[in-house]
Amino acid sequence: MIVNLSYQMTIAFSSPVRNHQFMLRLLPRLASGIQVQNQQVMITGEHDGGRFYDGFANRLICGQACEAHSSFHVSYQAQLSRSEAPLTEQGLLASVYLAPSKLTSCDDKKLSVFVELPSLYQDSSALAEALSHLVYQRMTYSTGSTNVEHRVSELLDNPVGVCQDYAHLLIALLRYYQIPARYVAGIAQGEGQSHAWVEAWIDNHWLGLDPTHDCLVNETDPYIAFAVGRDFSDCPLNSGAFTGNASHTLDIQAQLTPLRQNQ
């Protein structure tokens, strides 16, 4: 699969800041089978793009921007293609993915009440995608419900969120069926913005779950992961802190547009 690929990220401050460092997952991840055949990175202020990876195999982009600045903007553009094989990096040990973590970890008795799933399963990826299904159903989709802090604990109660909810919740179920899952951060065809969906490790081979479109997410499909982690406080795409007291608002414009093979 050969995909363009275009990202527009800008971050408005209500007053001027300075001394603007950040931390930015927002390179494809090479760790997931994604090779550049060509790209172009534009961002404010100075940065070393690409040359460090944090302890899930992501990329960051590390820089700052000390001039005193009321904008900040990431503009990425790519030509990627991904390979065709089952994705089999499989990098921290899986137990990893098994364990509690910040956003995802809850009471296994409201876990269980939640899910009322036949007992029985044809296999492991059967079970999987019937909790994707699951979540897709039992989820209601609703912009601006919920922030980056919520947790799995309180979509028990209400299930109303956006797509890092639908992913944190199928991830508690997974881990509660002994299925390690990661968090996965990245662009979808028709999003136009970033998206999150899972991966499970089943068969020693990640399956891709997307529950918010209640679907798989396989290596022909025009999904293009920047990062991954237990959950999405490990794979934030942009993290930093800066000098000045200011609020501020994200706006991300993204595409990508799957390319035919002769092109």
Given for the second form:
Amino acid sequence: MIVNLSYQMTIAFSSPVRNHQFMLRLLPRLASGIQVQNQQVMITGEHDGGRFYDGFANRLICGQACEAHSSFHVSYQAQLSRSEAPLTEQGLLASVYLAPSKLTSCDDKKLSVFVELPSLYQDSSALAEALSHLVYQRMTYSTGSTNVEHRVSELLDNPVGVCQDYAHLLIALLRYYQIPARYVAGIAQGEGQSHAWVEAWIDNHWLGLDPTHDCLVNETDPYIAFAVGRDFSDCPLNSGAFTGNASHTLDIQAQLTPLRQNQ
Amino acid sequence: MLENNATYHQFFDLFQQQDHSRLAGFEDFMQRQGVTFNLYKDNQFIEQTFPFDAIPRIIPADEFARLSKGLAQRVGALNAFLNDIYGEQKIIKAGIIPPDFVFGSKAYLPAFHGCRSPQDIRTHISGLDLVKDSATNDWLILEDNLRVPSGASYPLSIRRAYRQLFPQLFEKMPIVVSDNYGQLLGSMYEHMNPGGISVVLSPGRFNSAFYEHGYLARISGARLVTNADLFVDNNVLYLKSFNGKRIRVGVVYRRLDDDFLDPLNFHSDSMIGVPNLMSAYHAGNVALLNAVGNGIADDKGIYYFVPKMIQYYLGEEPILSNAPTYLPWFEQDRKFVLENLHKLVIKEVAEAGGYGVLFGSKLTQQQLTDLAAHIQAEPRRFIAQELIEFYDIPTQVDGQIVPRKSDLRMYIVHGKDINVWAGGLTRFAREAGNYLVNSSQGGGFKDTWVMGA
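The form predicted in complex with the partner chain is what I need now, so please give it after the form predicted on its own.
Now the complete complex, all chains and molecules, led by this one.
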């Protein structure tokens, strides 16, 4: 798979801010088997900036925009290709993704009532797919109904939300069945905004699941991961602190266009 | 039972001859120097002096030699554990520690996996809590504090007052000088420093140990700062000096928890952290003392495994033992714990400062039944320990000398070498029969005298 990815991320401030310190997870995640060519990144006020990896092998851009500004931009363009080999990356042990995390922890009993799985599944992959389908069925998509701190414990009472909530609920269910599961933040074709989906550690590789669209994420599908973590709180695309009394809104507009298929 | 050795007799013989009206000088000294311990409870800020008792804990030379070896060994193993957990995770792969005990802990920070601390040192300043068991006459480790252990400044500053008020004791007894603690810190800073000055980063005057932050900065040759004095530019940490110049900072002895260090990486609403501090850490431009993520090593659930770490990483047998501890998470231990609940001490792994500690012997039948149900439902949340009959130390209460339970916190500074400071904070419970000596539980403190050979 080769795709052309471009995006514009804009943070608009209600009044000018200064000393804006930022940390971004907006670069394709190389550990997810992505190769990058002809990359151009432009960031407001950044001089050299810092490029680091966090413990989940997500790429970080750390920097500061010190002069007063009312909007902050990141524009990005690159050609990306993705290896079609199953994703087996080394690094953190998969069992890191078994323990309940900040946003996914909830009462096991409530979770088991919520699931009501009809039957036994022949293997973990089939179970994972069934759980993903279940989340798709039980959740109602509604933009703006939840915020980024929304927890699975709240979703069990009121299963309404956006892709992040779908992902969190599926992660909680997979972990309930002792399948390590992680949150993936990135860009998917057809989504103008950023997207979130799930990877489950089964048979020594990461199986991609998109409960919002009720589908598997295959290596050949146009999904580009920026960050993974135990849940959203491990991998926000943007973190910042600034001087100034301003509210802000964040917008990301992405185009992901397949160039050609390999082979 | 009272701890007793020949040196205590020597002390009391001399102490009887002293002018006891001078004892009031300690309180004066603490008031004058502002030696305070602040409590922040139920949104109430309480500033108080830390109750002090002049009768010291005395550690004979041979005992200190053994303690030194044992504590240095333990800190070496804990440091190796932290490097491993944030690196290869071999001890988990080897099946020595179940993954759940590490990965299920809030103190484990996978976001900093692979992020190396300069010189691979993470346990720069540790405070290990010990008690001396009256049944075996031996020291036991109760707790490892590897995040921001506090308290060293109290025995340090009171020693100065002691020498002034009762010089004769110091002439006649071979008390090892303890005022090298600042030098131990200072040379450790130098060993860690990638370039720049050293600072002590304090959350500010409302912190329980603010007195200590200023004191330690002064004796170790560091600047006392709060977050407002610091900023990051291009992955380098700077101090804003009063004349507007920027001064590079290479070492941060931070006296705040990980959660508050950098709002971009931890609690986003932290007002006491430095935004992007972690970018300077990632770039290797600053040493944070102690390292980020150390909390996983002083988790009460991990404590159980420290003797195994010593064997695994160092290939040695532990010189100092843990208090006998059971993990209800293991089925065999759970059975024992549930059968013996009425004589055990139950601790919640996530709590500290003497909170979440239950003495089985003091619970009603109903409370025991409830506790057993909690342990069965969430075994990972608890550890159980045998009740240690640790020694009392003679303590003055209302002009009388009475026995009081006392523990000991010893400080270990890990730079080029691992140095055990020949002093320590002895804490005592103020009520008879109380086993909780924590200052947050109203305990007082004593000086700790290490005897020369």
